[in-house]
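Let's start with one chain on its own, the form predicted alone, as C-alpha cells.
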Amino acid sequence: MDLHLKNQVAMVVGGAGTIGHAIANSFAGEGCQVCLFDNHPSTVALADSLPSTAMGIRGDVTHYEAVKQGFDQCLETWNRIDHVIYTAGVGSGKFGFPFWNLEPSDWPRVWDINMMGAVHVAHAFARHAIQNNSGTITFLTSVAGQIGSQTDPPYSAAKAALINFMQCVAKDLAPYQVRANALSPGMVQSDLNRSVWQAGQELLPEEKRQSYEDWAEAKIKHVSPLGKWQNPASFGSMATFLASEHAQHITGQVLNIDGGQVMHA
C-alpha cells in the first residue's frame, strides 16, 4: 500500500526509545524526512542511522522552551512539520501495588514526562499545524491507562490522562483538518518493561524470583490472548498508516496493539 508520505516531515519525540526509533524507521522507510527529538545521548547517532534524510535534536520534553526550540530547528531545516509522534515515557521504577508502597514524591517526574511533555509538544505543534490546515499528531499511551493497572499507579494515571488529552486535542484541531490519535502498547520488550520486572522482583524473597524471560513468558500468557510479545515495528506500521490519507477519517481514537489484552465493544 502506497501511503503517499514521501518528502513529508515527521518529528518523533522520544525517538531514541525502542518504540520511538521503530516508528522513526518506518516513516523514513516511507521516504519522509525525520527529526528525532530526545534527551538521550544517542539521539544524533540514531538519526544518522535512519534510511532517509534525518536529524537528531537533544532536548528535554519537560521544558517547554526546549521543545519549542526543537520545533523551530526542525522548521528551519525543512520549513514544515507534517506529523508528530509523541513516544516519550517513563515509569516510577517502583512496584506500586498497593499504591501506598509509593510516596507522593514518586509521581511528579512520571507525570512531567508522560503527560506534561505531551502537552508541551502539542502546544508547539498546534501553532504550525493550524496555519497549514493539515497534519497529524499521535501519542503513545498504554493499556495501563485503560485498565487501572496497579503495577505502577503514577504511570497508569498519567497514561489515562494522556488519552483524555488526546481526545481534547482531536476535537480542538478537527476544524483545521488536523487529526490526533493514540497507539496503546501491551507487552513490548523495552527498558520500561524490564524496569517493571525488576521493581517487582526486588520485593520477592530470593526463592520466588524469576528471570526476566520466565516472568515475561508467564505474564504474556496470562494477559494476552495471542500470547506473544508485540513487535516495535508494528507501531511503526500503524503510526505511518494513521499519518496517511488512508486514515483521513480516523481521529480521537486509541488503537490497542496489545495482542487482545484490552477489548472494547
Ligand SMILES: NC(=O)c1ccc[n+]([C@@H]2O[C@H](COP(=O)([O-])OP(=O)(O)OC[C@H]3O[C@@H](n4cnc5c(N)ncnc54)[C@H](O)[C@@H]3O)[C@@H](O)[C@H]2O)c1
Second form
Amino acid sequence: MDLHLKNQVAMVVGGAGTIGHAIANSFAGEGCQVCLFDNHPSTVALADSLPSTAMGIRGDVTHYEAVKQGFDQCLETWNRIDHVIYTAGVGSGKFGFPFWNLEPSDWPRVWDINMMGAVHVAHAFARHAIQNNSGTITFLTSVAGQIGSQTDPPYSAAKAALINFMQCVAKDLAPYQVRANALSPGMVQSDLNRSVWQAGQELLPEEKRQSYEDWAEAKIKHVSPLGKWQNPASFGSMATFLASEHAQHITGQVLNIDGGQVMHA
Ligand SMILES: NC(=O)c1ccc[n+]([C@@H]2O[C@H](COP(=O)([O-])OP(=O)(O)OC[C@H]3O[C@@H](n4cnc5c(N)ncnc54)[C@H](O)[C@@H]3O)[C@@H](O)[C@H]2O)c1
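Let me have the form predicted together with this ligand next, following on from the form predicted alone.
Every component of the complex follows; first up is the chain already shown.
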C-alpha cells in the first residue's frame, strides 16, 4: 500500500527509544524527513543512522522552552512538520503494588514525562498544524492506562490521562483536519519494560527471583492471548498508516497493539 508520505516531515519525540526509533525508521522508509527529539546522548547518532534525511535534537520534554526550540529548529530546516509522534515515557522504577509502596513524591517525574511532555509537544505543534489545516499527532500510551494496572500507579494514571488528553486534542483540532490518535503497546522488549521487571525483582527473596527472559515469557503467556512480544516495527507500521490519507477518518482512537491484552466492545 502506498502511503504517499514521501517528502513529508515527521518529528518523533522520544525517538532514541526502542519504539520511537522503530517509528522513525518507518517514516524514513516512506521517504519522510525525520527529526528525532530525545534527551538521550545517542539521539544525534541514531538520527544519522536512519535511511533518509534526518536530524537529531537533544532536549528534555519536561521543559516547554526546549520543546518549542526543537520545533523551531525542525521548521527552520525543513519549513514544515506534518506528523508528530510522542513516544517519550518512563516508569517510576519502583514496584507500585500496593500503591502505598510508593511515596507521593514518586509521582511528579512520571507525570512530567509521560503527560506534561505530551502537553508541551501538543502545544508546540498545534499552532503550526492549524495554520496548515493538516497534520497528525500520535501519542504512545499503554494498556496500563486502560486497566488500572497496579504495577506502577503513577505510570498507569499518567497514561490514562494521556488518553483523555489525546481525545481533547482530537476534538479541538478536528475542525482543522488535524487528527490525533494513540497507540497502546502491551509488552515490547526495551529499557522501560526491563525496568518494570527490575523493580519487581528487588522486592522478592533471592530464591523467587527470575531472569528477565523467564519473567517476560511467563508474563506474556499470562496477559496476552497471542502470547508473544510485540515487535517495535509494528508500531512503525501503524504510526505511518495513521499519518497517511488511508486513515483520514480515524481520530480520537486508541489502537491497542498488544496481542489482544485489552479488548473493548
Ligand atoms: N516497552 C513496553 O512494553 C511498553 C508498554 C506500554 C507502553 N509503552 C510506551 O511506549 C513508549 C516508548 O517506550 P519504549 O519501550 O520504547 O521505551 P524506551 O525506554 O526504549 O524509550 C523511551 C524514550 O523516551 C526518552 N525520554 C525519557 N524521558 C525523556 C525526557 N525527559 N525528554 C526527552 N526524552 C525522554 C528516553 O531517552 C527514551 O529514548 C513509552 O511512552 C512507553 O510508556 C511501552
